[in-house]
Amino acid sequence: MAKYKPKLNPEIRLNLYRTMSECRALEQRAYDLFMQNLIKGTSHLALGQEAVASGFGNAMREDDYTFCTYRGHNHTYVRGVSMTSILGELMGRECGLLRGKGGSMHLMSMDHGALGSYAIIGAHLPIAAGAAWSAQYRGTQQAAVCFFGDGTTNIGAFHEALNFAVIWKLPVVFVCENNLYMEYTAISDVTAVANPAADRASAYNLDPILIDGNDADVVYETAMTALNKAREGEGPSLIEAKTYRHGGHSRADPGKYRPDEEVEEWKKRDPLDVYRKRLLKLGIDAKSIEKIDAETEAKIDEATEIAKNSNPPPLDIADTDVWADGSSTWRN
């Protein structure tokens, strides 16, 4: 199949920038609210990884499926879920996506095709394959996109899901967001290959795809190619996007195990800064960029105030959406 060549006109590029800007604002505000003790427990932020969510978010169809990890605020947001409902969920408020019952690591919206954030490493890859199988069976040309971290590539479910996806030519795109670290351990210290996803693709008869995950244009073009391949019945893709989280693994982690010079070097490749400079170089009016930034700030401020003023969930919903009939009755 020929590689997809999207027309990266100013409108598309401004949309990519807007999405990245809003994702950055959402994650930064989540950090600020955590520091104010308005978000309990912990959270896993994707500050620095916005280009991956933006590129795929702008490439996917409304009826496609997204599967992500506990670091999934942005992947959920780009599917059309509001800032208010995400912040409300993180703060345990009734306006939250799940009425405050799920929290940071359990975002899900069936209405937007965001089929869950999964805290168990690798658990969602076979589920994404199952969703893709359903789409294939129904002939809908929907695609499932499954995001996961570099550590997942050493989990059995990664290999099982890839194997069956290839055998059945499922319309699923597996996206490894390689930010170089698992929880506190460098992926290179515990992996036999340099590129944990791309270097294993050939074992499943897939092309190795290794991209700059901090370049929104590259991510968008790669996403469109993989999604078109899936829709045309040509099977799955495995993409490794090299990126970097600006902070630690979670809010409880200062990230001191990473060399200072490494952190600084990657921050020079901040996806927003890189893309802003590119837009200016391409002749896009600075006022258009400034307008997006101002609108983003107003949007996140409004969402924050609504979420802050929302009530905690009522006690009478504590036992709802918890139990399921696990008996054999569903077979009959």
Given for the second form:
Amino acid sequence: MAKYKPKLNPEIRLNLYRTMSECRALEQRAYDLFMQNLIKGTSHLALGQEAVASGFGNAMREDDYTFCTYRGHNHTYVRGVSMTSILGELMGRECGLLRGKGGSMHLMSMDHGALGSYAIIGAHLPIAAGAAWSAQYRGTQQAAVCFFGDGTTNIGAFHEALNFAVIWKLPVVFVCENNLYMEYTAISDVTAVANPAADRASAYNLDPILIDGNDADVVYETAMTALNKAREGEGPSLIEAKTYRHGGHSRADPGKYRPDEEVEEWKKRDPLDVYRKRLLKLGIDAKSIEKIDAETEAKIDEATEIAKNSNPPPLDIADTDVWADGSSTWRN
Amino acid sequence: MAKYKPKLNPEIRLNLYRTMSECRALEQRAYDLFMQNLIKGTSHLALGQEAVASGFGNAMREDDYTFCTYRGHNHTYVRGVSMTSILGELMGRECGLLRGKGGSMHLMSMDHGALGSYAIIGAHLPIAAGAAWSAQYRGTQQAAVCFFGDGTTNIGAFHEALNFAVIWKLPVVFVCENNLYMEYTAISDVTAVANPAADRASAYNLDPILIDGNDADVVYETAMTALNKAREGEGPSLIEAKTYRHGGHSRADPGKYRPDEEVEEWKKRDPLDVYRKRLLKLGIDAKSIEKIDAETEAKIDEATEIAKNSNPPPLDIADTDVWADGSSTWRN
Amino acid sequence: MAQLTYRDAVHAAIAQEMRRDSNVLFLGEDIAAAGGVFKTTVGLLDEFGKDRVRDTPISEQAIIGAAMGAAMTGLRPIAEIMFSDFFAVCWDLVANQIAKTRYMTDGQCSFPLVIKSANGGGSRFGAQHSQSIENWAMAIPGLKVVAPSTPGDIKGLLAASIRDPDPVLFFEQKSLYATKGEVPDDEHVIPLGKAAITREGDDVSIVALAAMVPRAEKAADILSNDHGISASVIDVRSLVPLDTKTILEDVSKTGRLVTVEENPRLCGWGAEIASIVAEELFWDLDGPIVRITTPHIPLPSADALEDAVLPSTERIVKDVLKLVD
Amino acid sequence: MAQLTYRDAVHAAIAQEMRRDSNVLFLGEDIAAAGGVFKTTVGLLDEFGKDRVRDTPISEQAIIGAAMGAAMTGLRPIAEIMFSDFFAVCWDLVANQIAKTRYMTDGQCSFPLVIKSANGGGSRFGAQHSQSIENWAMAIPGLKVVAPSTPGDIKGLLAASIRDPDPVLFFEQKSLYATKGEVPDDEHVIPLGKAAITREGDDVSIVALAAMVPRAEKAADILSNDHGISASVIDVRSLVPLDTKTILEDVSKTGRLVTVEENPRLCGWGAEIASIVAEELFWDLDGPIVRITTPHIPLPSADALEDAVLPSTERIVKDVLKLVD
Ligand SMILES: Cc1ncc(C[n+]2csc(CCOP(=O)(O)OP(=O)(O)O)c2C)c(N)n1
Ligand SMILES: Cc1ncc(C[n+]2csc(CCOP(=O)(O)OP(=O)(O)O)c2C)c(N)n1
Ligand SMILES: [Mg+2]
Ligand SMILES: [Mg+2]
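Here we have the form predicted alone; I need the corresponding form predicted in complex with another copy of the chain.
What follows is the entire complex, opening with the chain shown before.
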């Protein structure tokens, strides 16, 4: 395998930071909008886990595919989807990415290679393998990246997808974001091994890859290596990125099942704080960072305004697009 | 864990032989009955794999549970079920174990702890874990033994059951009979690791156990150790027993996808031949062996006669026993 | 008689039965320490301990398989599938194994188990967390199917389901969790397979289930108050066994049948009832049989869209008026 | 026009479409080197090579997931689920993912894929290898459902399913594999959603599907020859889209409807059709709507038992006589 050595120049570094900053702003805003009851239903935030989405988002080629979960705002955003359309979707507005038909758990933008957010655990791993199979057959050297949580490693589809991807040498990168919890249950309480993904890699003849998921540089470099491997026809990778969500599992959850010290410990390792310090240490001037933060702020405010002023979707879209002809007709 | 050292005295050895001899006779007779078109539908023989069923059958306690597949005639027989009721079931007769309601793929005898033959790949692994959970809760020190094939290691339920059994420390022994093939496809063509079960044990924090599944002594000793571990509250085991089926996958299959040399090679390792030679070498006299063979012959002939003379089941049983009250009534 | 929420009635039923029978065990995702994502099981772990109330990994096949294995060896497990949509990841265990094994083995074993699950729409959760799948279950021989509409029925029918010797799929309707009603404090068990006539009427029989029952009742009130039409409302409560007697009697009196289903149109439970009435009561009918269902689409997420497609009180009123006028 | 078996017509359709479009791929268990356990795909591997015709592990979720991912990125996969009973192990991928994703994403993607599967009873395979599950599929919004009864229809409808831009569940009826019929040699495509009237009649409309069609036809012959009753037979062919026009027209002519379903009774496709007719054609009906189905039981294995429960020609004749006399 040709070893790819990613170069972490200042420009890439600032991009990694900017992406994290925008993800953070996006989801913090989503949180505020819940509190104002402008977002109905549920929503699953990844506050604290931004380094994974940012590292991969910046490493991927534009025509690569991503597959993510209900906790997928960031993974969708990093592909280039606008904040407006994400917030609009969460609010069920006409400007929403799916005009309210999908909701927070189902963000998708085919135009950006964001091939969907899947809300039933495990399903998207084999689907990502399928997209990778398609790329392999078409010879495009696209890769598929599939994000999922630690809890997902215990469901059957995980096992089937991993074995399948390996035997067909598919260009797919499986990324387990181990944030230590399923919904309210600690992953260690229900898993036979300590590292739910990495300790299982050998069962698929893969190398164990366990990384600090709160370090955007590490994620970026790992992503580059795995994506390159996929493009070279060397098959899939399984990456376990340790990280933590700052809040609860979903809107309804205050996250009280977690020891205070644990939460504190991880908040000290906030990927944005860590990275900001590193940038300064590397000699990047504070101004550039502040500028990014300010631009992010303006961006999210503008998006919020547009989304808030967007109408509810027209009711007649409710019975469209079951079928490719645009209809939902099942009889003549 | 208290180490259990099984003692292979001559009596046990003759039992191991007798069981294999009876399994062989039973399935060879089943084969003949197909040829005479007295058995309809399908059937899956385990000719060549008798050492596994025999080793476990002789090692198990009477109140232990077994779970097996459509290829489960032997696993059911070794629990004490009569030849007549097995052949009767294959022929769809009134004397059949299930009076024809289940057929070849669904043998079960609750009275003998033979808790069913399951025809959809993977399903019975979690069910066996459930029976083990029940034994654990009731504190009976029963163990559940679950037999399945190499191909079954690639389906989701395998993964879920293994993880589940380990985290709950359930008294269940998973036995993968690796006969190198799924239906017509070699397991090595579709599996990421060389030993489909053993190479995955570590993914569940289990020891890899890979044994010669054609050696009844080895199977018996391995079974004893695993059963003992289960009873001691030390949790599950995953055993991979290498073996081979002499015939095709099922009635319809001549098994032509397998290289002649491979078939020949394995026929040389026929578990009955191997064992017969060993018994002689150990000084057990040929007479005792011949006597067993003769008794087996008489037994299968008698069973065949009874089964052949049994009537078709009464038609009115077709709509009974959907429910525990004996009926199939879904309305008043 | 206490006023309880539908949510708390779930707890009341499980606690009642676990106190009564130490063979009743409970397993599922986040049901023990966290008390369930819908907070229906808070306190059970404390009361009954971790041998009887167990959190599981995200392994629905293992959960249902474990319940099946336990049930066939003498226990009475209750398993939770968090959202009914997730039955799809363990449907083999439910529809092919649990439902068929008693029959296939000539009645050698029984499966006294309950699988409870949060069912239905109205919470803006989108198409994969909002389905009403009671018709999937009804289509499988060997499964009993229960879907109550009130807190009192939740307690009585869940208790009966736990005591039942057969496998029961027990659907809790998400949109009803916060509703309140009278629930007997004492032991409370309602036999399965009895529909409840919650409004008596002469002109039309409205047959509904779960969240559609209060809507049908409201519609009946409006029809009576504003239009002089007298509608009976039948809460089916249990799809299997099905109380065809109550339904047929009422329809033979009114001459008209309207079913109100939350499931999407095709092969819904209303079709089954319509076909029974069209066969057995044809000569007593005074007009067409009308089915009101969610259209045959996945459920949209946005509140405006979801409200537009689920059968509403207004739609029931309108369709009944069209039929009866 | 050649005489082909139903089995060989499957091969003919796939070969026709794979020749035409290099984006058509085929995957499943034992379908490539072995040519399929029902020998429907012999020779495809040799003709199209191992990049397009691929054997898989026993991983139905991976098979269907792979098909979904490939379809949404521009290919036209055909996936085989060996027996339709096994849909239960991958139902989430089929019913929750493939069926719903186009709708949920506001039409951003399509799923031009076919899942073909051997369906139905009559082969003494027992309850887990004999189900007719076309009603499971019909109940899911977003799936098209096709189940042909003749070799000619197999070729034409499978070709159309492969070309269709939407996901199609394509059921091959096991008990028909060995039957023979005329199959056009040239390119043959039959549009989905058109029922076929295979017998014209005036007294009663018998609506059937797949293996029930020849039985209904034979019953119609007996009714006509021995009893002077003129029955039309409608082969539904595709449950979604459903050709209600042909059915309603015919029933409005005959005034009587009998459906013949191989699936177990509750929530079968016949219930859906019965409910449509009971609503839209009520005033044209001359008698009750009769459904003939397998009883609501798992299928028994023994030949005598299985034959006793599947709808037979005799039962159709008897039930029609009861209705018409
Ligand atoms: C099959 C299935 N079972 C259960 C759920 C409910 N559920 C949603 S998220 C979740 C926890 C997932 O944990 P993990 O994979 O670690 O992802 P995280 O939420 O931590 O990102 C559960 C159990 C589901 N969506 N699908
Ligand atoms: C879920 C499922 N998929 C496919 C099948 C069809 N099938 C029956 S046996 C078999 C091969 C099983 O191979 P293995 O596990 O090695 O067992 P063996 O037959 O060799 O004993 C297959 C694919 C099935 N029964 N269930
Ligand atoms: Mg997690
Ligand atoms: Mg095998």
